[in-house]
Each structure stands twice: as structure tokens, then as C-alpha cells.
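The data below hold one chain only, encoded as C-alpha cells and taken in the form predicted on its own.
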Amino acid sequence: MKVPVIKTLVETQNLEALVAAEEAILEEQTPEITVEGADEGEQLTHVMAAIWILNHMQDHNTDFKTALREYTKKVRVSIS
């Protein structure tokens, strides 16, 4: 998980083209958006976690940073 790849995504996607870049990447298809990784999982990581930052931003009125916090202490949660 590169954050800065996270970031960028934030920054220039909504997330219409972001679902629709999961939905191909999990259909083993070429996405339409540009999404860097090494590789498809590594990409889909990077989308999912773009997803939830921008769903965070939104049902909480916050700003990346704090969006970006809240999911890495989900993804600490999760694999600790």
C-alpha cells in the first residue's frame, strides 16, 4: 500500500470511476483510470482504500489526513 498512490487517486478520481476501476480489476479487465501498482492486487488495494477514504471524507465532513488516519487504524485493526 503506497499512500502517495492512495492520495493521488483521492485527489483526481470520483467515485463513480473508482468503483468502476474495482469492478474491472476484480474482472481480471483493464481499468479506465490509470492506477499504479505492481501488481492487480497491489492496484486494488489501492482503490479500495481510495473508496473508503473518500466515503470517510464525505459521511464525516473530514479532510484527507484525518480520512487517511481512520483507515489506517483499520488496516492495523485488521491485521494485528
Contents of the next structure:
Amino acid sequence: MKVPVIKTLVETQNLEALVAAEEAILEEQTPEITVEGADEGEQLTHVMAAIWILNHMQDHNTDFKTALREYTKKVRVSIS
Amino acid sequence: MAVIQATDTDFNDVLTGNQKVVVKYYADWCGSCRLFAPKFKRMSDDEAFTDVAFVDVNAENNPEARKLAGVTNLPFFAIFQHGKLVDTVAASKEDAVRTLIHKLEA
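Can you switch from the form predicted on its own and show the form predicted together with the partner chain instead?
All chains and molecules follow, beginning with the one already shown.
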């Protein structure tokens, strides 16, 4: 998982485009937007992270950094 | 066979109640985990693994079950026999998981 990729998606895409990309990857299709990643799994992780962060920013009225911190907490706790 | 969803509350019961167990540790944020879900379900229906219990554990919400296998990455797979940890692998490839399951003794 690469934070710069997630940041770019958050800054350049809207929720609709990200959800469409998520569905495309799940259906083994090529998403319309460019999503970097070593494989489909990492691409999907990046898209789902961007969706989670955008939703968190909207729901909690926070900036990207704050939402990213909350997201990385979730990730860290899963593998520590 | 259906994939069993286990939590910290019933994880030990699942391990001791089944002779051979393969656990897939996942998280909702993990894309590779989500892509692997249908493969894991398909493997649970495979006749080669009729004596193996397939178990899903959400690693984010179940620290005790996670620590029991020493989860370092996701998706992460662990095999247990007679309630004891035998081996683990962090992988997204079906072949790696099949190889792991075959390590369970007859």
C-alpha cells in the first residue's frame, strides 16, 4: 500500500469515479481511472482507501491528513 | 462446506472442534483479501479438502485470534491441527494457500 497513490486519488477523483473503479476491479475489468498498484489487490486497496478517506473527511469535516491518520490506525492495528 | 466466520469469542472453540483448520485473516480495507474471498469459498467446496474447516477472521477486530498466528500482513493464512498452529503464509495466490493446506497431516 502506497500513501502517495491514495493521496493522488483523493485529490483528483470523486466518490462516484472511485466506486466505479472499485466495481470494475472486483469484476476483473480495467477501471476508467488510472490506479497505480503492483497488482489488482493493491489497486483495489488504494481505491477503497481513497473512498474511506473521502467519506471520513466529509462525515467528520476533517482534512486529508487527519483522515489518513485514522485510516493508517485501522491498517496498523490489523497486522500488529 | 461453508466458510466459518470466527471471532475472538469462539476462535478456540472452532480450533478445538475441528481436527484440521485453515484460517484466512482479512480486513475490510484490504483489496487483496476481498479479491481472495471467492477463491477461499471455492476451495472450501473442493473435494480435496472435505476434512478441513475453512475459517474467516477479521484481523482488525480480533486481536487474540490474530496474535495466535502472528499475523504480519494481509491476507494471511494459518493452518491448525488438533488446535495447534502448524504453519502460516502471507500470500494472495491460491497455489500458496493450497500448498499450505496440504501440509496438514492425513
